[in-house]
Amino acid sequence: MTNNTLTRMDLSEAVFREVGLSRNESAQLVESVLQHMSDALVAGETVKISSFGTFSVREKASRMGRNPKTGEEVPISPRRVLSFRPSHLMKDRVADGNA
């Protein structure tokens, strides 16, 4: 498995090669795009892309918790959490390995 991370930069590099934009304009579409995902989770909107998979955000309620170092009971606050779900053709291709 290799430490490779993909980036902004990858993906703005990738649609000035394959749409054909200039790099400047490619950046923005990138940003463009990213900033209309996250605008939508903000809103409490969920984020579904076709063969990719579904991001959602859930509000999760207040619960008591435990320090596992002193094992003093200590209360979580309530709060909301990203989460993505997978469509079933990606988790076929990461398990195929194919790119």
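Here, rigid core means the biggest group of C-alpha atoms that superpose within 1.5 Å across both forms. Note that the structure is a prediction, hence the values are computed from the model and not measured. Residue numbers count along the first chain shown, from 1. Compared with the form predicted in complex with its partner chain:
In the core-superposed comparison between the two forms, A61 has its Cα shifted by less than 2 Å.
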Contents of the next structure:
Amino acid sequence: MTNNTLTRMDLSEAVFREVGLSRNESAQLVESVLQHMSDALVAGETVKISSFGTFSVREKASRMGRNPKTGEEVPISPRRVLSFRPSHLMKDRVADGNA
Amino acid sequence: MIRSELIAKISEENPHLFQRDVEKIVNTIFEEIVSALARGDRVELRGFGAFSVKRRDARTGRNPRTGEAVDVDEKHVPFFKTGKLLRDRLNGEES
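Same protein, different form: I have the form predicted alone, so give me the form predicted in complex with its partner chain.
Below is the entire complex, every chain and molecule, led by the chain shown above.
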């Protein structure tokens, strides 16, 4: 494992390289892809990207939690969480690449 | 929302781009993430979330049908952690 961290900048650099738009426009497009995905998820939609994976929003019921430091019971309000399920292709490539 | 709908939305907003370029842009982004993870790299997209690789230790599993013990090798799996901004937005905290 190389343990590098890629950011938006690396994604826009790849778009710049592959598609030949300006760096500035490439960066805007990366941002707009993330924005559209986020908006769909916030609207409660599932985002399913074939050969990548599926993002879905799950409702969590309210429950009693405990402050681990004080042992005090605290109510945890109902909330929505995002879960990501990688596609088989992604799982295979990650497993093979890191074997 | 599926990949083609995402491509359609981006195309609508960028009438100066050919649809095939938008396809290439969207595909490049996802491909770049998968190949980073396949190299063992992380991808951190502030506000959206971070993709990383987690190691699962070797274990003895069981065939659920027969109950037979099977050795499962150590393996690496993709993992996604939602970013703070998106987590807050999912719960109605616009910022």
